[in-house]
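Read the single chain below, which is given as structure tokens and is the form predicted alone.
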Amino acid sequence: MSAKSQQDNPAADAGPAKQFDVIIIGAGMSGMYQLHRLRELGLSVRVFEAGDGVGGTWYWNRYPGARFDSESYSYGYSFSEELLQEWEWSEHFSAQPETLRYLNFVADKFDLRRNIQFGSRVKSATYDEAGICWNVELEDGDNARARFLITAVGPLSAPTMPNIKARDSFRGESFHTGTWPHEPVDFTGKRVAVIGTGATGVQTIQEVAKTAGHLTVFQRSPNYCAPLHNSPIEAASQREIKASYPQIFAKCRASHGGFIHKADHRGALEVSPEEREAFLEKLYGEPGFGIWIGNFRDMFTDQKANDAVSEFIIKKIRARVKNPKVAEKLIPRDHGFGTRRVPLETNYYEVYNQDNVLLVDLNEAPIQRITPTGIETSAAVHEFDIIIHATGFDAVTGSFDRIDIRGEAGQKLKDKWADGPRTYLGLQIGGFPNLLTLVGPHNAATFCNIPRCIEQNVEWVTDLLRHVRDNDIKRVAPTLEAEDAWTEHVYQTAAALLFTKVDSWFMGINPNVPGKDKRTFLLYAGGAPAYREKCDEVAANGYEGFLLQ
């Protein structure tokens, strides 16, 4: 690889097959940081980004209520002390507009845009065995080549629409939360439908209900939600945060999921009912994911322990929703608390106490079709001005599936992963040399306070490419034995968890995506510290499990 930094303006390039050392797909948090690190190595890098700006998740997801559910000061990049001291978060859990401003601030500070080609969606990536490089084609026909290809496509970046008859016949305004318009949407006095009550649905519903003339929520599967308890960051707290960043990130580094929260050492049934109730009450009243991540140590492995915690949350739902029949509809019956991603909310359950809000249980009255003027269920016809699809994403592997990625002998990645992903460290794939997958499946970053694990991924990949450059290595690929062993380890690590007994995107289940009905664990549940230790061990042993040629 060359030691010449790529200084040119992407828009000025012309002609076929531009050549780079590295191509990165995506200019979100991982793509931006990877670009920064590779430029420090003196490598020529081009980032292809489908959007018109940086930010990834925070560029696309502009729906009302979108915000962090990990503490702002634990979420931002940690690699630059100067950046940490310059930027001030205004809230403990930042909203999307502020987060996007932050990422644009980072892009400006480190002059990242000159290596990013915006409005460039990757159509295909094909490995050239003879040339030992990747050929990347964009949807507009432009193309480029690079020795290494790095995907930074994000685990939740492939929006899925519901399989509803005549879905496109609606003549009013219609949006998916993951592709929200850049202009404000006014709900004042409007008849609004929200389909879906996952994390994005919960955030959207609690905001739309404030101004909509009437809001109808169509719910298939209720989720356990817990209070966010957000608040502004006052000046004294701001000073304390800036002085405490080393301790904050050390705490994140030591925790299983990269959060400031750590599981309690006790089992839920090892304490008295009074102690358990008091502890859960304390967690329920505190900000953030403590109620999920900082709960009893056996909540995710022992069904009786999980039942005890779930019953506490159920009592809270019943207490907060005035209509007992509505409250029962909002209580999950197919999973326990925390075995699916827990949406954090602000007065979400109180929304259903409003006279202008109707909850439709799709198990009782399924949607038959979308009409030009609204939604028809088996029980009624509902008229709307706006329909919002909060129907989530084809998680983790979906963004890979939407690119035609072909490795050695023309093998399609989608075919290789037909029965579930197979990787080595969640960072490389057998038969796909020189392809590196940041925040890919079976990677700790997919089950983590994501920027903390992004930095680990990026820094490990950077060290690998430094080794490649310094030793004139042309080709890096995992052995199939290493891939098999890691994939088996991923499954073994997850086997004892209650997550695996539940249908969710953690398990690759998505009723809106054909073929996504096979149970396969997409994440890495061994924890960020164990994952980091394994990656470091592999590198220390001369990149054991990789063929370096």
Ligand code: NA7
Contents of the next structure:
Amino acid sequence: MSAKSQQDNPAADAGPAKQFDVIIIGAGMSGMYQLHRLRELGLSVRVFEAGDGVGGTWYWNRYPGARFDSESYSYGYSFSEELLQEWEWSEHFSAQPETLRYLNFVADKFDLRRNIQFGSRVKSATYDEAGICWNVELEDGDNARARFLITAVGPLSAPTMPNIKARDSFRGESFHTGTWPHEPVDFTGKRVAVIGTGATGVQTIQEVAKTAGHLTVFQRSPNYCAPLHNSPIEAASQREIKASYPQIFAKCRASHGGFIHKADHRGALEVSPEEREAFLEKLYGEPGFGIWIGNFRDMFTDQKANDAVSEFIIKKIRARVKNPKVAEKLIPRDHGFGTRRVPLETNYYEVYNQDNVLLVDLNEAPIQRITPTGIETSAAVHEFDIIIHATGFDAVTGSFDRIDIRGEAGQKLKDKWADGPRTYLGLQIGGFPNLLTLVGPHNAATFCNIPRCIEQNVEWVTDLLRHVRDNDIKRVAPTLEAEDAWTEHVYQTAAALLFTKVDSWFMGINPNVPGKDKRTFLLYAGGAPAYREKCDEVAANGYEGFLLQ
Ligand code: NA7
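Pass me the form predicted together with the named molecule as well; I've looked at the form predicted alone already.
In what comes next, the whole complex appears, and the chain from above leads the way.
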């Protein structure tokens, strides 16, 4: 790889060959940071980004109510002390516009845009065995080559529309939350439908209910939600946060999921019922994911422990929703608390006490079709001005499936992963040399306060590429033994967890995507510290499990 710095030579990209040391797909949080780090190594880098701006998830997900469930100050990049001191989060859980402003601020501060080609969706990536490089083709026909290809495509970036009959016949306005328009949408006085009650649906519903003339929520599966308890960051807290970043990030580093929350050392049934109640009440009253991640240590492994916590949340739902029949519909029956992603909410349950809100339980009255004027269920016809699809994503592998990625001997990545992902460390794939997957399947970053693990991924990949550059290595690929062992380890680590007994995007289930109907754990649940240790050990042992040629 060339050691000539693009910073020294800004015209390096302008050559006719469109040849780079590294191509990165995606200018979200991981792609931006990876670009910054590789430029420091003096490599020529081109980022292809489908959107017209930086930010990835925070660029696309502009739906009403979109915000962090992570504490803002635990979410930003930690690599630059100057950045940490310059940026001020206004709320403990920042809303999407602020996060997007932050990412634009980062792009400006580190002058990232000059190596990013916007409005450029990658259509295919093909490994050239003779040339030991990747050919990347864009949807507009443009193409480029690079020795290394890094995917920074995000785990939740392939939105899926519901497979409902005549979906496109609706003549009013309709949106998917993950491709929300850049212009504000006015709900005042409008008849609005929301399909879907995952983390996104919950945030959308509680916001739209404030102004809609009438809101109808179409719910197939309720989720256990818990209060976010957001608030502004006052000046004194701001000073305190800025003074304690090292401690905040140390806390995140030590925790299983990169959050400031850490599981309690006690089992749920080891304490008296009074103690349990008091602890759960405390967590329910605190901001953020404490109730999910800082709960009793056995909540994810012991059904009885999990039942005890679920019962507590069910009691809260019953207390907050005035109509008992509606409350019962909002209580999950097919899984326990925390075994699917817990939506954090602000007055979500109280929305159902409003006169202008109707909950339609699709288990009682399934949707038959979308019509030009609304949605028809088996029980009624509902007329709307606006339909919002909060129907989620083809998670983790979906964003890979949407690119035609072909490795050695023309093997398609989609075929290789037909029965579930196989990777080494969630970072490389056998038969796909020189391809590195940030936040890829079976990578701890998928099950993490993502930026914390993104930084680990990026820094590890940067070290690898420094080693490659310094040792004139041309080809990096995992051994199949290393890939088999890691894949086995991923499934073994997950086996005891209650997550794996439940349908969710964690398990690769998406009824709207053909073939995504078998439970396959897509994440890595061994924890961020263990993952980091393993990655460091692999590097310290001369990149054990990788063939470097
Ligand atoms: P999720 O969590 O996958 O939720 C999607 C929701 O849409 C969920 O309630 C689905 O019901 C519902 N859905 C999907 N298709 C249909 C159809 N055809 N009919 C009715 N309802 C449907 O996606 P989110 O965007 O909320 O959250 C994804 C992640 O983004 C989240 O975990 C955060 O980490 C950020 P189902 O449960 O399948 O019955």
